[in-house]
Structure formats: C-alpha cells, structure tokens
Amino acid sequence: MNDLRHWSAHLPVGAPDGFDLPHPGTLAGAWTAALGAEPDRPLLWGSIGGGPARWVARGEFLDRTERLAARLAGAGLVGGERLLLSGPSTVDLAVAHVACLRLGLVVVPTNGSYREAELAHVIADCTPRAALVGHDGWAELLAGLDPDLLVAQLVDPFPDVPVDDGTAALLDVSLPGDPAIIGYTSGTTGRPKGAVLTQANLLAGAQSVRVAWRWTEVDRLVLCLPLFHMHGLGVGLHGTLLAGASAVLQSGFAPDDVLDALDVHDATMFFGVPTMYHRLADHNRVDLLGGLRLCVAGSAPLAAELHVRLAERAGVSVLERYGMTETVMLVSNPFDDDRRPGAVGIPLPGVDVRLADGSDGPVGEILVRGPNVFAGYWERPEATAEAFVVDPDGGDPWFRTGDLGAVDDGYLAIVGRAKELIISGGFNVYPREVDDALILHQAVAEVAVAGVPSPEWGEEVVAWIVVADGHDCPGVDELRAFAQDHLAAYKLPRRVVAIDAIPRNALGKVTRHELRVPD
C-alpha cells in the first residue's frame, strides 16, 4: 500500500485546495443561514404532526426545529450525547434530525427494517441516551433492549416536558469538528461499525454536490429515498436544506407516485438507486424524467444498458455518482460534460483520489481524502487505523474505500470490491450476518452468501448451501420466510444454489469469489 499512483483528473468546479465551506463551517449553522431568508418560501412537502401531506415553509420548519430542540433540552439531553432516530420519511423526521444537530446531539440514523438483534447491536455499540422513533412497536422494543433509554415518538415527542426560554442560546453552537452523525456501515469482517461524521464532514459532502450539480433554491427534488441512508439523508435532504431549495418527501418508492409528484409539483430533480430506474424505464410515463434538470443515480452500479435505455425512452442522461457512508460523496459524472455509462465520473470539489498499486494491471483500490472523509469508527481505534493509509509524501492520510477502480480518460469506473460487501438495491449487506441466520435452518449444513450482478438490484443476495443429511434442499421462499424475523428484507436471499461443498482456502476461510450461479 505504500506505492501509490496519483490519479490526475480535472475537477468539475475548483480544486481540493480551494474548496471553501460556507460560514460558519458547520452543517447546522449553514442551514440556519440558508433558510433564514424568505420564511414563507416552501421547503418540504410531506406529513407533519401525523396529518396529511402539505407544504411546510422555511420559517415554520425552523420554528419547529427550535421548539423540538427545546423539548429535547428540557428532557435533559445535552450536546455530544447520541440519539437513535428512525421513522418514515416525513417532515417530522426531517424536523427531528435538524433539531438534534442544531442542539449538538449526535444522530444515529437507523434503518426502519432492522430487527431486534440488529437494533441490539447498535444500542450496545454506541449507547445512545435517547431515541425518537416512528415505527409501530419500536418504542416498546427499544425500551426492552435498554430500560435506561429515553424513548419518545417522532410525532409530538415529550409533550409534557417544560420548555426553557433559554434553549435558543444552545442552538447552532457546535464546532466544525464536533461529531454530528454515527452511520452504521457493514464491512467485510466483524459486526457493522459506526462511522463518525462531523459537522464539517457533512457540510463538505453537501456543499460539493451543491456546487457540482448547480443546485439552487429554485430546484425542487422528488425524494423517495429513505432518510437513514447517506443517499437520501446526506445528499437529498442535506443538499436541499443547504441550497435553500425544496423537496417532496415520499415514504417509499412507487413509480406512479414518483411520476405524479414530478408532474404535480413541477419538480426539477430526482435521485434514485438503479432498482428504481429499472422500474421507471418500463413505465408508460417514463418520458416525464426527460423534463427534469437532473436525474442522479447512486448507491449501486447503474448498468450501462439501463443508462442507454433511459436516454432512448425518456431523453434523460442519468448522472451517476459514487459515495460511501464514511465519506458522503466522492466522485460524480460532470453536470455539463459527457456522462459516461458504466463510469462514476470525476472527483467532486474538495475530494482527492488515488488508486493504490494493484496486481491487475491498471486496476487498484480507490483511496480518497478530503474534508468530507469521516473522523473514524466509533470506539474502534484498530478498525480506524486499518481503514487509512499513510501518505508517502507527508500529506493527509488516505481512506481505503475497499472498492477497486480503473480510470479511462479521467473517468473512474468501479470494477469490483476488495471487500465482500454486497450492495443490493442501494443497501449494504454483510454476507456473514446472512450466513449466521440461514445456518439455523435444520436443512442447512453449511452456507455461504455472496452477491451476483443483477440489472434490477445492482447485486442479488444468493445463498449457496450444503444440504443436511436426511433433508431436501429448501427453496428460496422457505429460507426467506425462515430468516425474515432475524434479518431486514433487503438482506434475505433471492436465490438458493445447492452445492456439495463450500469453497475454502487452506486456512478454512470461505472463498466467496469462487461461488458461481449455474447457467
């Protein structure tokens, strides 16, 4: 890893050394400054207070964040403490997220499809002081996992807590280096780790795409991505608020709902994962995408064939980009120049990229650095040290993405992963976690899970199993039903392959790259 090849590529706007963050250098402070003017200007469309969807203006949104922050402070929460946050993509969720960051709390965005074991790990790992949740049964579940956890509902939390008029003095006082989010991400070994992103990290990530994608206050985004995921939260919501733009929040993806919103709300932007674009491409109203200023794809590779099909059917050149939980956004196809199918583009403003020397010709592990790159893993000093490479020229260290890349004419393409991580439908799936759930089935003697390319999902989760003596091979529906109480739905296998033996190396480690789906 000491021999690094620098990837010299032009940047869409500016250069890493000249990338300035908006005053005061914190995400919460920059939001307040951006949204302080024109209080009646529409900001977010969605459900608020449990009622029907409507437009919430800038002034009302900021007022609601201040009132909620006052309630949180009145409940005894102080800056630096962790708060688990999860719920449907509503204005209530956005208000809670912003209120927490304005108060200096550290938000732990949590996937609403997590099961008890997954939640137990998050709670044990980062020991949150409180939780705001909007899913049925979660308040009781979390209270059972940690009796000391202060749990409240997203809609009208802590209604009986007296509000101190002095809370305003506590808002927007975080420093750029203060932790703001702990995002849990799966790696190739061990349990999911919490990536600690500071106020400045998140601001840099949002500012880079705001500049590169020419994002302004006149833009309107249809946002159906979940607000626990970096794509929906760190790019979609954070970027909207920083630009002073507006967004239509949807609690999930339904092609008709998305296309209706594009039309009814005069949208200019849509962000989605390849799975969404795959379904939109075959819709009889896909031409509505062609009327947008910008369509962005990410979280998983967008097939070149799908990129071409969308161009032919909708007249839209989808802009593909590349980022991670630990780094927000890194690379993007340019807004003005050629958007190349199969490539994720060129470095975003403020981001520097290198390829480590690889054993496969021009291919190498992608290394990155910049103000957007995270501070480290929560209470995992060894994992943090392993994730970074010392710069041989004495500069800032480089983060190892675990992804393998190749560069052609200045454009980066992701050609594989050094890690075993599966990305299905834009979500990370850790194979060992699925292995551990499936092995409990009585008909499974051995199991190994890996991802295989899928035009719809990016990758599909496939389980290779050695059938236990005296049993028939279980079908995929049976295995999914068996594991659904242990795993989120996106982690469940979509195919099952029976094999005689799991491939292993001399040390007994599963060699997942040798697993093959029969023709």
Contents of the next structure:
Amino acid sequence: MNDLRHWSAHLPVGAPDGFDLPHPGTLAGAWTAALGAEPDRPLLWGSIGGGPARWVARGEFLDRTERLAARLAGAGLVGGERLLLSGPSTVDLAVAHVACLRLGLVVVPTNGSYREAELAHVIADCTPRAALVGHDGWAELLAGLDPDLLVAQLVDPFPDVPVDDGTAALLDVSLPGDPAIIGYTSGTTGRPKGAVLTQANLLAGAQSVRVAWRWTEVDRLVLCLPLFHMHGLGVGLHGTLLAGASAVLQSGFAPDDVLDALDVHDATMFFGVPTMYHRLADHNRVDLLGGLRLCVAGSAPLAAELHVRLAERAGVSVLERYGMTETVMLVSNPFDDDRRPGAVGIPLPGVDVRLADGSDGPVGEILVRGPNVFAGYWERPEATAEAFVVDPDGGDPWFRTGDLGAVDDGYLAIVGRAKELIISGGFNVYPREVDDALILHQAVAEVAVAGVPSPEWGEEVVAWIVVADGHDCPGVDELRAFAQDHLAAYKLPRRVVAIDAIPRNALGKVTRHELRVPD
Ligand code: MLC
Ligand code: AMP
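Switching conditions: you have the form predicted on its own, so give me the form predicted in complex with adenosine monophosphate (AMP).
Time for the whole complex; same chain goes first.
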C-alpha cells in the first residue's frame, strides 16, 4: 500500500484549537445550530423574492426556509420524496435547497444547461415527486415530461397552497443516514447515475474543508460557481452555512463582477474552476486576488504554469483541492504548509486515501473511504457494488475514484484517468453520450469523441468522424446545431476531424487515446 501522510484521520495535526472534527449529526441540524445566533448578521448577498440583490441576514434566511418548508408540506410533500431543483444562483435557490433538506426531502440539484433528453433521463431514473425551477420554459418542459410532477417556480412556489401549521414539528428531524441529495454523474462508466449522499456525508464533506481551510464566521466568499454541483453547492454554499460565514452569490462568471464584489464586499475567499483562474489571470485587476485570505481551485487540474502565473501577477498561492460528486472533497493542499503546483495535496480531515495495489509502478487508482463517501447509486446495486473494492485488511470497503494518482513526499498528484471522461471548464462530459448524439446525423457513419488539451477549458471536446458514403464531412457549426437539442451546450464538440477509421482494440472497443488532432 502506498501510504499518504494523513492529515488528521489518524493524527489530529491539521485541526487547530476551537475546531471540531465531523460529528455524527445532520447537515440541516448543524446549520440551524450555526445560524441560530446573531439573527441580524449578513448571510447571503443575492436576489431574493425575484427582486434585486441585497444582503439577507441569518434570521430572515432561517424564517424563509421555515415558511417555504411549510408550503412544501402543505403541497403534500413528505420526507424521503425527491425534488428536482434548478435555477440561477440566487438566495431563492439557497432558501429552497435548505428548506427541502430541513423537511427531509431529497434534493436533486440539476444543471440548468440540460436539454430535454438529459432531463427526461433524470426524471425517469429517480422519479421526483416535485420540481422547483427558475429557468424560462422549464416548468412547461418538465410538466410535459411527467404530468404527475408537482412543478413550481423557485420564486413564490405553490402560492395557492395553504401553509401547513404543523410543519415546525417536521423540520430538522432527518437522521444522519437519511438521503439528502442525489447528484447525477456517470461515475466511471455508462449513463448518468444518481449518487445518493446522506445528511452525514454532506456534513462530513463540509466540515472537513471548514477545518482544513480555517473557515470561520468572519469569512466572506465570492461564489459564482453554479449551485448544482459539489464545488458550488457541497463546498461553497454548505461550507458557508456551516461556518456561519457569509457569501456573495453571483449567477454566472464575469471577471469584472467577481473583482468588483471582492472589493465592494470586503471578501476574504474565492473558489473557482481553473478556467475562471485562466480568465482572471490576464485581468488588469487580478492583484485583488492577492488580498484574499484564501483562493481555492478544483474540479479539474490547475496547470502548474497557471499556479505560478497567478503567484507572479497577483501574489496569491492558489490552494488546489480534489473532489467528486460521490465523495464531496477528499484531498487538499494544506492551508498552512507548502501548496504544491501540480499536486492536489493530502487527505482532508477524516478521509482515508490510498492507491490501489498492483498498479503501474508508482501510479495507481485513487481509492477513498470515510464519512464523506456516498451511500451508493440510486437503485443501482450492481453499479454500487462495482464502485467499491474490499479492504485487504478487513476494514471498510474503498470507493474507486477512476482517477489515477501518484504520491510524492506525501502529496498526491492526479496523473491520469482510468475512466472515459472529458473535463471541460470544470463540467464533466462523457464521450459515449456525445457519440450517441452525433451518430444520428446522416453524414456520420462512425464517430468517436475525446478531449484534447486546451489552455482555457482544460480539455476541449473534439469529434472524429468517418463520413458516410455520398456525404461531405459536416462542419462543426452544423454538428453543434444538430446535437443542441440532445446535449447541454458544454458537451457540444468544438472541433471536428474527418478520419478513415475509428481506432479500436482487438475487442472492438474504441481506443480514444489514439485519436489525434492533425497539426
Ligand atoms: C460554457 N460553455 C462551455 C462551458 N461552459 N463549453 C465548454 N465547457 C464549459 N465548461 C459554453 C457556453 O454554453 C457557450 O456556448 C460558450 O461555451 C461560451 O460561453 P462562455 O460565456 O464563455 O462561458 P461561461 O458561461 O463563462 O462559462 C464558463 C464557466 C462555466 C467556466 C464559468 O463553464 C462554469 O461555471 N464552470 C464551472 C463548472 C462547475 O461548477 N464544476 C464543478 C463540478 S463539481 P454557446 O454555444 O452558447 O456559445 C466537481 C467536483 C469537484 O467536479 O472537485 O469540484
Ligand atoms: P464530478 O463527477 O463532476 O464530481 O467530477 C469529479 C472528477 O473531477 C474527479 O473524479 C476528477 O477526475 C476531477 N477533479 C476534481 N478535482 C480535480 C483536481 N483538482 N485535479 C484534477 N482533477 C480533478
């Protein structure tokens, strides 16, 4: 076994006085405890009630979650039922998320770029009872997909439903093992599966970064990441609420807006994907990042060169960390110690990480276990069983990340992937899903999609096509227009390459690593 230097799973060296390691509570319970005091203290900046952005204080936030939970209960929703949630990053979205979790509903955070086919898959798979949505046209779209779905707008949902007076008794009664979120991801293979995270998983995930990054009430985060993936939701929003800190919510990433907010709101922290740092690095006010207590990058590799450039231009040593839908966060560069460009760091408090044995020299698949690791894939026992390996020493099983790692001086670096995955701007793209959409074009006889390196996006989606007899090779614009009804925009190819034959191995499986972009 390749031992990593454990941060605090075994040695409590990372946790300073006054910080606790995760306790076996629930996320909703921990939030109400953290936010119960000082009701006038600002919590979130953003649009509320559909109005302009303003500060919403802790007391108002908790009241609003209680009122919304009562309305959801009045609409007949009961704990354990799934609710699809999607909207721009407003305080209304945060209120809805917390109201659902306090009521024991299982939130299905959903990417606002999804098209009908992607939404249809999620709905058929986890059969939500209700949906709260804030995108134009989504209410009609969802109602068309499932006439039994209770669909409401994020702002003032179910206005005609009587409020259930008995709801207070139903709030915050979830147990640590109760499902809280179903996050859609393809894992290492296949079509998107729902990763079920319990209240305790989410609490452990947020606690570990709170401890490791010394996140306290005085911190203020500028949060422009979408609130439907782990980075923005499980770290940015959950961590803010748990630390009793505050955050400025921005819907979408605009470098000027981020830099303005850092300045105007006296922010102390910024979290982003590498594409955001790439765009900020060239900005004439990038030095504002250097005034922050902490800048965190993740969801995709932060190029060592970009890390160095940000240090030179902004005087900031960006802290890179590594996470996944199934595990929230697992590894992070240290807050107090050396932050190494090109490495993701050491295990977070409470998390066990190792590399699989019998692998390629010093490189092995990264395995993880701990209270942050999810409960399994929704109604997929076989996929769940395949995702874990037994512990050779008889301990708890290990989750297979599908990422390949190597350890140097106790620091983990991600050196490749055992899974077929493209990460573009921090969004995951599964090549097979794109293949399946493009093959429907009449000029495409065969197709294989892969990622090629890109300074801005990390990886760019490229399609290699064998052109059908009697047709010309379709251009990239034509293919994008053709597939845009089936795929979210970030999955569409940015380049097309005509090829005589798709490379395959002896079993006929596409060998995507052999696909090359011509010079
Ligand atoms: C947008 N586009 C993308 C894209 N994002 N294309 C490829 N990859 C992406 N990531 C498309 C748009 O639809 C648009 O298409 C065109 O690119 C130009 O858009 P843009 O305005 O330049 O992009 P922008 O809206 O600024 O989005 C870039 C971004 C965004 C980086 C801000 O992608 C983003 O928010 N990424 C964060 C993703 C994230 O939160 N990942 C966390 C996963 S959790 P068109 O056709 O309209 O021109 C996880 C675990 C962990 O991984 O460890 O955190
Ligand atoms: P998701 O399934 O969307 O949660 O994406 C998780 C995947 O993102 C991981 O399995 C990694 O492949 C990748 N990832 C997250 N953080 C990093 C990082 N800092 N460096 C490299 N890859 C990362």
